[in-house]
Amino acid sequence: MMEKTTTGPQGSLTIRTLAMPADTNPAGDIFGGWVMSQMDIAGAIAAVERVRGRVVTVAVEAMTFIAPVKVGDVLCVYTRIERVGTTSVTVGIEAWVRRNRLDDRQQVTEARFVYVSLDENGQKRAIAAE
């Protein structure tokens, strides 16, 4: 698992949205999916950026949800490269929240997601060194 810290989030901003009402489960707090979608979404950005091609979502390790995002949130997911494989790279990925559009951060997610680049035809592709 990641490196907890108290400073901040570690890695660079990749996305910033707004928690909205249609994204509520029964309890009224925002769908763990649609954080996982978003955290998807994140780490596919930074992998893409760093194959420099096409990626694919194949495995989510390590999933901790720590506090609920609630509606009006912003949420906003940091990512990092962990590790560069032959065909596949790993995104160390956090989200964190301002509750009502302040500046004060709360984490509420964190998670490896795991990503192999392809080709155009869609087989696996290897990734060159940076």
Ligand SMILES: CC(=O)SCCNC(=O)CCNC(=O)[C@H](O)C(C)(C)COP(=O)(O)OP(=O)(O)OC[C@H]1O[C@@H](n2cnc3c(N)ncnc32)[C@H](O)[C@@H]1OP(=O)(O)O
The other form holds:
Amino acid sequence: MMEKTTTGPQGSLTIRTLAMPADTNPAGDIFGGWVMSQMDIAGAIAAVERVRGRVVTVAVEAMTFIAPVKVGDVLCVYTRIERVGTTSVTVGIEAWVRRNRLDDRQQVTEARFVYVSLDENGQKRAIAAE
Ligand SMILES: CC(=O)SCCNC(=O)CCNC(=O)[C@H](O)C(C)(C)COP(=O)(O)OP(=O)(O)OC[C@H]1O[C@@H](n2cnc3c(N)ncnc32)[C@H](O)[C@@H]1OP(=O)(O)O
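Can you return the structure of this protein in the form predicted together with this ligand rather than the form predicted on its own?
The next block holds the full complex; its first chain is the one shown before.
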């Protein structure tokens, strides 16, 4: 599991979006799947920037849901490149919310997503050194 953050978000702010009523479960909280989707999108943005090409998600590792997301929360997803392999890139991802008129900030998830670099034909592509 990734180290718990104690001071604030780690990484670059990659996505900021609003949790809407359509994304709730019957209990009124936001679906975990919606939050994971936002994290996958943010991780893919970070991976595409690093590999400078198309990527596909191959694995989600160490996904932890720390606190619920509520309707009206502003979800902020932070990413950082943790590892670059031959064809894969591992992105550390944290989601935080701002709630109660944006006064409170709380971490809601953390995970590592792994992406594989593909060429235009969908074949694995070696990642070039930076
Ligand atoms: C099922 C879905 O629709 S999910 C939504 C979107 N995702 C997809 O569609 C991806 C479906 N999967 C695939 O197309 C294939 O598995 C691919 C192209 C991603 C990988 O192809 P494979 O031939 O299995 O790849 P291979 O085993 O060589 O691994 C490629 C890289 O991914 C890494 N990798 C593969 N599986 C995993 C895993 N479970 N966890 C972490 N890393 C992994 C490998 O370590 C390797 O990294 P490296 O080149 O940096 O050393």
